[in-house]
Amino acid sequence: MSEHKLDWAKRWLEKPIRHYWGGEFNSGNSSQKFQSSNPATEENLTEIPEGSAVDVDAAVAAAESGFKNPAWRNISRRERARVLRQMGELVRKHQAELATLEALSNGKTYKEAFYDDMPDSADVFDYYAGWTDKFYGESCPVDGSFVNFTQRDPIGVCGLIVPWNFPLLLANWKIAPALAMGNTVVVKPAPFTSLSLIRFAELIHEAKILPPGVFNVVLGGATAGEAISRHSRIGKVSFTGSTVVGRRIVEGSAGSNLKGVTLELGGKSPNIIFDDIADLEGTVQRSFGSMFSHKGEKCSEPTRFFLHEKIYNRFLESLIPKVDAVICGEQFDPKSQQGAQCHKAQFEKILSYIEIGKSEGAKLLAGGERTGKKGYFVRPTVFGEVSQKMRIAQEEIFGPVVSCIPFRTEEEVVAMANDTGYGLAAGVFTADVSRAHRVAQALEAGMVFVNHYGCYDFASPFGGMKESGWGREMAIHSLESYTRLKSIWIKY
């Protein structure tokens, strides 16, 4: 792992943070600022401009100009692929800088930012570079003296609204397929974690690899996000975040131009452990890592452990010492295993849910408290004797809090696992291959992991059902949402 760039980051933060559109950095229309702070120390880092509707309109105008620019509109698919690969190479070349900014503003450990976030933030551009000349239309076997075929056209301006848990990674999950299909983008990062994306914009600007207006960044919070969702000249919005905000995105789209919307929202994912597993310790270790990495701020994390009653006690006897041994600490301390929660409101929300769990009668088995007097640190927390009707078993906490629920039969656990408004991911651990197939097919989740929770690949679709979202990120499936399908009839 390359050494962090903390000294460099402190110097970089001395200059003003600005929006980026039309190939230029802009201070924007609004004088309002958002104070960005280090979650581990609560010290101020810098001020982030609060983008206004006027700022969004300016960025959209720039993106429209970029879309019409022959330098982008008429670029060959091979050249577009080359540009995407260059963008990925920028992330690799500046991996330590970007990881430092990511850890500094998010609170996750530098190791997580460097090893988990940055490689995929770069490689996703290589993956979608390979799709620029492979997403075909089709010839349709129509009756009569006609030739009918379809083609995929770019949408135009795409609004991409990014969350704070994986700021650059999830931005690039959206940017890469959008650009691969020939669109232009207006990206809005979360105000808490805007730094890595702004640095990425600087790198793109300095490298001069994109025509002005193809890649644009508007900073800010709800005002800018609302303006993007309601903008009549944005043809598609991709949003990752909470289900509550996702509903507002849909309302904004419906109230403007009925733009296409992709939503990757919340989760309350079950992880089902049957008593026939061959490797209990390995299953505990995998479940522990999937749940508590990145301080539990992951939409697909397995926040409900359904444990067969025959192994319930043994599972917890192995899990609790691992949880108790976790070292919470500052991002750049090599001993740290869990960083601070991203911001104060999230920190307080997690602590409030811990109190709710206690009041509901769940048994606190580990954690359940903050660590230290400064910083938003929450000990990884395990609740036992949780019933399905408790709020901690139904509502998304988005932190290092897991509910452990015993079960007896396959039918019972499937019913409990599906008894939630969410449907993002699910895990099944069993030695019975027939059971694995039955349960995987019965679970209401967009992704089911059998005997290894948390499998992700660019070639596999990512997303959920029910209140966990619309559409899919990754793979060929994301490309459909960044194009318009046109049917062409020719009489002969």
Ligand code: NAD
Second form
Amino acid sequence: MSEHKLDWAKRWLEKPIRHYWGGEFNSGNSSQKFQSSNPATEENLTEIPEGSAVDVDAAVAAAESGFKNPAWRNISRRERARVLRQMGELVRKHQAELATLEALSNGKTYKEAFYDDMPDSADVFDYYAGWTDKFYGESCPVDGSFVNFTQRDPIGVCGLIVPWNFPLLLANWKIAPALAMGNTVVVKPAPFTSLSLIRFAELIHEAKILPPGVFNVVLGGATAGEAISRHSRIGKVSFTGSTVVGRRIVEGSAGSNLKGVTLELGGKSPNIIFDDIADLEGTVQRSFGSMFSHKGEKCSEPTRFFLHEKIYNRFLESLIPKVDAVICGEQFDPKSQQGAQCHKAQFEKILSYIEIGKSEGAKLLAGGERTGKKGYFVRPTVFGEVSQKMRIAQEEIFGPVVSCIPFRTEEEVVAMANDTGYGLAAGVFTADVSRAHRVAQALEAGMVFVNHYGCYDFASPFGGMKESGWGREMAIHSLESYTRLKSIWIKY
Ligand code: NAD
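Give me the form predicted together with the named molecule now, not the form predicted alone.
Below, the chain from earlier opens the complete complex, with every other chain and molecule after it.
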């Protein structure tokens, strides 16, 4: 791991942070600013301009002209692939800088930012570069004297709205497939964590690898986000964030041009551990590894542990000392295993859910409080004897809080696992192959993990059912969503 670049970041933060559109940095039309701070120290880092509807309009106009520009529109697929690979290379070359900015503004440890976020933030460009000339249409077996075939056209301007938990990674999950298909983009990061994306914009700008208007960034929060979702000249919005805001995006689309919408939303994912597992200690270890990573601010994190009653006590006896030993601390301290929650409102929300859990009668087994007097640190928290009806078993907390629920039968546990509005991910641990298949079929989740929670790969669809989302990211599924399908009939 390269050393962090804190001294560089301090100097970089002295410059004003600006939007980026039409190939230029821009202060925007609004004088409103958002104070960006370090969640570990609560100290101010810099001010982020709050983008207005006028700013979004200017960025969309720039993206429209970028889309019409022959330098982008007529670029060969091979050349487009080369450009994408260069974007990935920029992330790789500046990995330590970008990881430093990510850790500073999000609170996650530098290790997590460097090893988890950045490699995939770069590699996703390579993956989609490979697709630029491989997305074939179909030749359709129609009747009559016709040749009928389909093709995939780019949509035009795509609005990409990103949350604060994996700021650059989730932005690049969207930017790479959108550009691979020949679109132009207006990206809006979350105001708390705009630094890595705006640094990436600087790197792209300095490298001069994209024609003006192809890649645009509008900073800000709900005002800019609403303006994107309601903009009639944006053809598609890809959104990752909360289910509440996801509904607003759909309303924005319905109230404007019925733009295509992809939603990656919240989760309350179950992880079911049966009593037939061969290696209890290994299962505890794997479960512990997935429970609190990125301080629980991870949409697919397993937050409901269903433990068979025969192993319930043994599982917890092994788990709790591991949880108690977690070192919470400042991002750049190499000893830190869990950083600060991303912002004050999130920190307070997590603490309030812990109080709700206690008042609902759940048994507090680990954590349950903030740690330190400064910074938004919450001890990793485990509740036992949680019942299905408790709010901590139903509502997304988005922090390091796990609920453990005992069960007796397969039928009962599948019903409980599915008994929530969400359907993002689910895990099953069992040594019985038939049971693994049965339960995987029955679970209402976009992603099911058997005997290893939390797999992900660019080649596999990512996303949720029910109130966890619409559509999928990754693989060919992202590409489809950044294109319009056209059917062409030729009479012969
Ligand atoms: P959020 O919904 O508050 O914000 C997400 C983005 O939407 C931010 O950029 C925000 O500024 C913007 N926004 C806010 N109000 C808006 C509005 N009215 N119109 C348009 N945009 C608006 O979510 P968050 O708090 O940043 O992120 C946490 C949530 O994201 C959690 O619910 C989590 O589960 C979810 N998430 C889901 C996935 C997934 O892939 N399913 C991945 C990561 C996070």
